[in-house]
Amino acid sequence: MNFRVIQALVMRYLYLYTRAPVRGIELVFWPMVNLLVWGYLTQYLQKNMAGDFPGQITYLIGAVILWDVLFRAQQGVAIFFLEDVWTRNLLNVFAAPVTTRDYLAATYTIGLLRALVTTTLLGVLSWVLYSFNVFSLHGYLLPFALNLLVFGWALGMISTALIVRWGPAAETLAWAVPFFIQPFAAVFFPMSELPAVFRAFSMALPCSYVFEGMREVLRSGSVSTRDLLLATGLNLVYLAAAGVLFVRVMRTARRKGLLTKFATQ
């Protein structure tokens, strides 16, 4: 792994934002819209519901912030690849002495940076507009965010591998893949509310345990160590499997010249 190559790839991606600042709108606009929609819905429900329900509604804001960590990490990997496609730079990158490890490390870094930007923005807005402090998750915030970050990287590699395998027509998978799992990921409601067949799928997703843990921390101030360990273990499995898939697909693409399809679109 060459850190100078990784740095060059990351800087090349960041320079795109300096040349076209409008690209930054996508990074901040949609997270803000998502938070505003769920935030004001939360305020409305708090004012019009009785019992313990209004207090529990704050889980929605926490879910929005944590989900964005996963989504931005996934986007960092998938959009990193698509930016090279859109700028007709893909063949230049893979013709250069860039190894798969270098490329993946650069995408992970971009995913981390994107997640940091949007999480910071949402954290500040949720505190200013809704008096929700994301640090109320205490010391659990870091393991929650790290688990979602790693799972986002895994989903990003899967998204990119599918796009490379099926060609430019599959570019929408860069946005679709995270939402395929969202209904089963216990983002806004507990796993117990899912039908049995979907619950089994939910239990196989590491992010489900993170969102369940988030609600438990906000409710009681603690979380099951078992759930955190399950999330971490599943993440390692998904990351390894996604890495194997990505490497094999890229090797096949280089051998068969599949990457040239993107250069001619």
Contents of the next structure:
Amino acid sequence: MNFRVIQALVMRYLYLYTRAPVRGIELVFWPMVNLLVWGYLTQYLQKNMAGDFPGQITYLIGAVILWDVLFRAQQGVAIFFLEDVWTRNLLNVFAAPVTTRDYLAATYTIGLLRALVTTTLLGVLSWVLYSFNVFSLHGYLLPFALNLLVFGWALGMISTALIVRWGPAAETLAWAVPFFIQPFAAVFFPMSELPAVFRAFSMALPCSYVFEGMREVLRSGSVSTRDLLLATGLNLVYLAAAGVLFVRVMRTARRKGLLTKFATQ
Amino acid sequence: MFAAFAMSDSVLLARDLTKRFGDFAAVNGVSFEIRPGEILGLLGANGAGKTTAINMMLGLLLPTSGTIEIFGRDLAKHRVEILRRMNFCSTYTNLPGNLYVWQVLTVFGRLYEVPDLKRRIDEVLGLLEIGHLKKRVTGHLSAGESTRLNLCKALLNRPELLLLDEPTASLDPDIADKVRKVVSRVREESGAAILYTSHNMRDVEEICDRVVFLHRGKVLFTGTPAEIVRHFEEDSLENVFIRVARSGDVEFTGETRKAGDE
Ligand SMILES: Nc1ncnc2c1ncn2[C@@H]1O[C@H](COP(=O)(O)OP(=O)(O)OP(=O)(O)O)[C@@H](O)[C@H]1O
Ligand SMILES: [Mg+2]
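So that was the form predicted on its own. Now I'd like the form predicted in complex with its partner chain, please.
Below is the entire complex, every chain and molecule, led by the chain shown above.
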């Protein structure tokens, strides 16, 4: 690992925000809209439903916040690459003395920073507007967030690999990939609601256990260690597999001239 | 055949370099060397394979077969270490247009781990006479200004090997002349070896010590510009270019050396 190189790559990205602070709007706007929609829906349901459920339904707000960790991490990784495509700077970066490892480390850092910004923002807003305290997840908040961060990185690498393989036409995957899995990730409803086929898919996703766990914490105050370990184990598998995919696609790209084609498309 | 190329004698040594895209060979069994301190022109008609060859020298493309040795080491095995000591500038790439000029140079200076970066940035901007653009947004620069900024980026790390793909393509005659002088000066002052492609034969005659002429992915001949002009009994390199490009199958032997034969 060469930290100076990683720092330079991260700096290139941060400069974008100093040059055009308006870019920051994208970072705060969508998560805020999401929170407002789900937050007021939660309030409405709480007022108009009977029984125990209304009390628990605050998990929707928790889901919005935690989902954003995954989404921002994935985007950080995928958009880092696209930024160089858009500015036709790709070859300058890939012909610079940057190892794949350092390149990925820089994308992870951006994913982490993006996730930090939006979770902090959403955490504060949900407290102010809906008295939902993310710290009511207690000590589980950190392992949950870490798991989602890592899964976001893995999805980000997969998105970039697909974009490299299929060319600029596949650019929208940078935004779409997380939403392909969202219905199966048990974000807003438990796995048990899914039919068997989808449930199997859900069980193979590390994030499902996190969202199940989050609801469990809000209901009972604790989570089974087994679920947390499962999430972590699956995550390591996904991260490694995504890394292998990324390295392979980059090799194919160097063989087929995909990177040099990008530069001229 | 390559015994004469002792490893330490050449900065870059391409051996039997081939790049196929499907069954089309963009570069086909090309061998040549770049010697220390020389400016080597890589010539050839559109589509001859110049950019493809350069992309392989940068590790952006993997050769289908053949090898590239730079600074005596195999590029396939030591890519990052080699890249740190070289640099390139190409008409085919831009620098990030949404950053300020100083930001762009800071980022690349750090990527190449340039010592005393602030001073070096002022130095290269001064060399290309664009010091006044330092606080401009890169994307707002004119084509000629961007080309010069690209060159600044390429010079930042004091490369020992510099690959320039059509560095004068979008420049007015005055600036093109200045750029050629900068390239010559860099070679003289730092002893860098330089590979230079251009479609401007006056460029090439002025600054290249030797040229390698590519035609449909193959090396047709190598030699000094003067040797080549003499051999073809033409009065300029431009006329040789036109003649060869139109009938690329000309036999060429004679005093002008073929790659790898010396
Ligand atoms: N990634 C690729 N996939 C398929 N064909 C390619 C690819 N890259 C280059 N080629 C082909 O290889 C040939 C050589 O292209 P190259 O860009 O190396 O030519 P060049 O000598 O630089 O030409 P010019 O003077 O026009 O810049 C061309 O026919 C081009 O279409
Ligand atoms: Mg070219």
